[in-house]
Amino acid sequence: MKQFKILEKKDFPQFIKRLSKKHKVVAPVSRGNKSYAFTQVDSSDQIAMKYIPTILPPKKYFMPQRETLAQYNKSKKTFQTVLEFEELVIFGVHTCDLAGIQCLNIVFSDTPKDINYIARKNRILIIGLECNDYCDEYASCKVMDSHHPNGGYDLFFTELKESFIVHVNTLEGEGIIELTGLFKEATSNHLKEREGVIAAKKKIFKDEVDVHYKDLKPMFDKSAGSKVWEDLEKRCLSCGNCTNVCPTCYCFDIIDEINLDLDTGYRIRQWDSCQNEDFAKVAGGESFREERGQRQRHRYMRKFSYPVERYARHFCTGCGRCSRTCMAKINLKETINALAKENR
């Protein structure tokens, strides 16, 4: 029971105030029109406690859209690596995004280890937030089994009627408890109320596609020649929105930028997308995935097949961002159901 603490709702504003005095705190903030973004906050009034997935996932703090890896000076013949990071606390991370961060941790800890990513993640504290309600029609977290927390956080908040019950998962999480000095021990009644929330989620969160979680990889492995990709070929605009907002996409490009003095410059890492036309081009102008349907198929295989072979887990977390942001209205659940229909 010591793993669980209680924060009364009336003390939540003071919790954010005290926490933000010692740390940079980012949390989901409303941008209007049912859109949200992780932004720095110093008051609980700024935080959207009930929100659908943010426009960009918290991935942007672990793997920035653009970061400097090195700087060089040709005349001095120097090339110096750069390590960019900042210490911060991310509050209000939903379970789908916790799963996304876990995927990134696995990839960038694989050989060869990405030192920049690891140094950054080791300075970020994560406070998760339970989704008591279903997000919207785009979410597919239930079928991806990411609607319940599975680690990857320091503290995890679950809203009860009069309080938050908080799971303390790390020593750093205990440090936040001690720093703010507002938490009490959870009682058996609190734990029972928490069990009621979890039980209610089983009724609220339903399977959203016509195929079981364990059958997704076999289905995609048989889909190479599917007509579904021909349909996506006609619709996809190759804008890259789906990969930009995905919590597990990690493709990047390395660019050398020289200053106007033509002597000094920087080596930059920035996000890239497998949906871009030039992504799969090699010397001579040959492209391995010239058609849009081929690139869409590759994106889906990178979520439901390839990572299962290498890391034994799917790299789709069911957040629904790709469907929500697609200008061509390509819906992940509709694509999966169409493939399932073909395989019946």
Contents of the next structure:
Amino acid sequence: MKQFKILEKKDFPQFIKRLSKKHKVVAPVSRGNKSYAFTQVDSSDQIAMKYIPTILPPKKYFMPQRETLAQYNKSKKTFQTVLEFEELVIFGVHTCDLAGIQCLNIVFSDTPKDINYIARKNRILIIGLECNDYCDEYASCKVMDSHHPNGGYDLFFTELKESFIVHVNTLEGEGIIELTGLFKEATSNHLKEREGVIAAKKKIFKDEVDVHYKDLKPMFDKSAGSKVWEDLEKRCLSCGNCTNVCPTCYCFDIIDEINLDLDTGYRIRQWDSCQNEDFAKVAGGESFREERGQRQRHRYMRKFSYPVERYARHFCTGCGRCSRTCMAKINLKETINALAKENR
Amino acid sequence: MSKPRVAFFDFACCEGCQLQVANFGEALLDVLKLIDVVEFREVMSEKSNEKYDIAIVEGSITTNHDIERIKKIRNTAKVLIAYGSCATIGGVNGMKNNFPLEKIKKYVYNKDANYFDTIATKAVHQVVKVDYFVHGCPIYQPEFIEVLKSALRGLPYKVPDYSVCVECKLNENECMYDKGITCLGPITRAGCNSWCINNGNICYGCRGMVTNPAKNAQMDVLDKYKIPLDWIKNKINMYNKAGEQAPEEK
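Got the form predicted alone; any chance of the form predicted in complex with the partner chain too?
Below is the whole assembly, all chains and molecules, this chain first.
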């Protein structure tokens, strides 16, 4: 039997208090009207338990927006790699973002292994949080099969009426149970209540687009000359919002910076975006994807086709961030449906 | 190796960018280890006597006399760095170009208008060749230092050609549009680390527009957030007018 524990809701504040005394804890915190961001917390009042996906996904802890990879000294002719990491507990990760982290894990563990990523990942504990209902109309987590947990966490919280039922998935997760000392064994009633939540979710979550999961890749593979991309060409701003907020976009640029002594310096990597004007520009000024429509098509192919070929996994988690953040109303569900309509 | 002689000059501007340099704090000490400042009106009374290697120029070109002066500076300097919006894109002085020249002259100087020589506002590169640009009103200090390091090493400095939104998202700010506020971030070139939005203000477009600002798409954005076109036009007007000539007198 799976290992389930119970945390009474009244004990939740104490749980966060005890956990944050021992660990750096980050959790979704409200940022303005309808925005949330993973932020360090030390009290449960700060945490938004009902939140729509944060502005940036938790990937910012696995591959920060900007991180140092190496440092050098010109006069001494030295070049040393740098590993930056910190111990961290991420609380309240929705299942879509768990899927996103799993995608990144696959990419960065591929040859050659990305040591900087792995050093961080190995020190991060993840506490998942089940969505009992849709966050909003932008989500398409059902069709991407990430509306329920598929592993990738140490502990996983599902909200019941009076308590949270917690699945313990790893030894590190068990460590948190022991450290906080607030958890009880789950009874058969709790397990039954959990099954009720899952059954209710089956009724709530329905395929959000007119295409079946399995038909997505073939559909995108046929779409190269589609009118849909011409339409996006006219509508896209190239602001890069869609890729920067995406939980599975991992493109980065590497830059060598120098200190004011003009002798020592460091190599950094920072997030880059295929939507940026210069992304595919090469020496001589030629750009392989000059048109915004081409860049949008590339973004979609990097979610629904190329990674399926290479890793047998879609790199869209259905979190809806790209559509939610798009200034120009470009909507993933609408794009998929438009392609499906063309195919019919 | 002797330190390069660096002279700071100003044209039509508020001299606020000079203040930013003078205000570098600790970094200023490191900067002064690399360069020999030979002229800088705001912080010293010595003059360069027209002997300098690098000219760092603030302000826009607004008179015929300015043209002569900047040409002379260009002929003397091996490297010319334009810094601050006034110098790099014309900046707020460009608003003058909204009006016929004679009319605006009279408006400002009234009966003494004839004593003043004035031309349509120009950015420095519209008159002489500029080697490096540090955009912004005022300049973003870390970027100025990056440009200086590039100049001292003879390397090009690449101003980002993507929008402020990119940096703003990386800083995880709540979008101004979601707060119901118009912001020029989507069309303004980055490089300032979304400085204003990080501090609760909007982007005023002081760094100039990206090369490909996607006009059609902008209209969709205005439509989505129900923003009248004029609001955006007025905001763009504030910094981005120097590219245009003054209208003819009617």
